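Starting off, we have a lone chain in the form predicted alone, written out as structure tokens.
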Amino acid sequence: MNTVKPLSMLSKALNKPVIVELKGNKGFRGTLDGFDPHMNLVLKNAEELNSGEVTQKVELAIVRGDNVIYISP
């Protein structure tokens, strides 16, 4: 059985575009610049999303891991 660990998946997504869905119908879309074992994320050239609509663009976003529902490449 081939199991993929979440942190190894994030390693493969470094410097690539991702969509991060957060609690409360919020999210970010941007380039994954870094992460830690708690799945805290650093996104560059990010767009903040609220109910799927872009609300603002930010050069750098730090997302706390316990707010993340999923990360999609």
Contents of the next structure:
Amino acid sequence: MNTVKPLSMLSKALNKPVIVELKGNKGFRGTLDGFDPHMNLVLKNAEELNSGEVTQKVELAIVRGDNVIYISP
Amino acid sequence: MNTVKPLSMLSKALNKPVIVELKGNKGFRGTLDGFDPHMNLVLKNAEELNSGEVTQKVELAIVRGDNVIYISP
Amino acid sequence: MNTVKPLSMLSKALNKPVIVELKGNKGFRGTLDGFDPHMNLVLKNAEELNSGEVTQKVELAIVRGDNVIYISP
Amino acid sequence: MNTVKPLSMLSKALNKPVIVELKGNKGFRGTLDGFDPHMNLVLKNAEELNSGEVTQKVELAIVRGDNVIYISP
Amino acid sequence: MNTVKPLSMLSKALNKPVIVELKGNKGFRGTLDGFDPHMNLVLKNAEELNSGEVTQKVELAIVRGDNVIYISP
Amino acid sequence: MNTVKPLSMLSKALNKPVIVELKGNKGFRGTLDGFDPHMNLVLKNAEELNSGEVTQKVELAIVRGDNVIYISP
Amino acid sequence: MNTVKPLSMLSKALNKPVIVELKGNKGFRGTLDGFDPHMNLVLKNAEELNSGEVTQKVELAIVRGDNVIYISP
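Output the form predicted in complex with a further copy of the same chain next; the form predicted alone has already been displayed.
Up next: the whole complex, starting with the chain shown before.
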């Protein structure tokens, strides 16, 4: 199958701003600094969101992949 | 068994519009641009849905497969 | 053990109408067109059910197996 | 360890009536026609139960093992 | 590490009365007749408990391990 | 990486009193008598806690690791 | 892919203060003393948080990785 793999698509989003939607109405907006095959993510200069509202800003967040619903570059 | 495999059926839906129903009354309508065996998906020009209502439009979404209930081409 | 394996029983239901009960009071009625060992399913000409009510009809649905409670041919 | 393995105990329940308690207050009463190591089950002539009440009868049900709480022959 | 392994401790509880606490305020009191590395259990002459109350007695129950919170001999 | 591994840290807590916080507002206070890589635990002379209140005392509890939030020696 | 891996980023946070957000509105603030590939964590001199409020202080906590939402150094 000659298809766009989700993980290589993530790879193209590196160093770019992304929206990360997490389970439990949580999320992040920040720069994608890294990831692994579990979709564990490294986000830089990120805003944490709760129900769409910014709740805090963090320089760095390492997100465990099983919380991710989707990532939008 | 000479049966239609779910993943090869997904393969036929590539580059076509799909509805993706996710857990938690969430979903997407968009073009299926890629997937992998975990049902991680790449969607293009997608509308995010919440309880059937469009909540936002995104150019690209990488959806983690464990959120998927079903995909309908 | 000389026992009927669940997956080979599914195999006998191919191309036949099935009821699929999913977690979260969801379900499908349709023709089983394919499956794999995770119980990912391909359903054709399917009615989606919510709490027993038909909510929409889809020509094709690829259901992720971890949502399945049971399949009844 | 010389112990009774759960799966071989299931094997002894083949072709016998069983009660299957599932997550979400669901269950089945029927004849155990097959199973596999995930505790995926094949039930014949089964009554589906919801909070202990019979909700429907099915000739055959293939139950995904991860829903099972316990099986009682 | 020279430590008491949980599964060998279970092995010592064989043929003895145990309390099994399950998720969802459920549980069993009965004789441990077998188990496997997933903590799937075989219980004999068991009382099923719901929020601490006996709801029924079963001669035999095969409990799927992922429901177990703890087992107390 | 020359880092303190969580499981070897658990190993240092053997035969010492620990607090075990479990999902669902449950927990245990007792002596850590054993564990395995899944964080299945053997606790001795343990008090079971519900929302911080002692609900019963057990001589021995074998806790399934997937319930554990954290262990504090 | 020449990307920052989440686990090597964790490695840089060793012996530094971190915020750990857990599922169920729980969390920790403490010094990261160790971790493994499951994101099981060793925290030292940690404050346990519930909905953002400090509920207790612990010298050491071994956190099971599947509870982690994110770690912020």
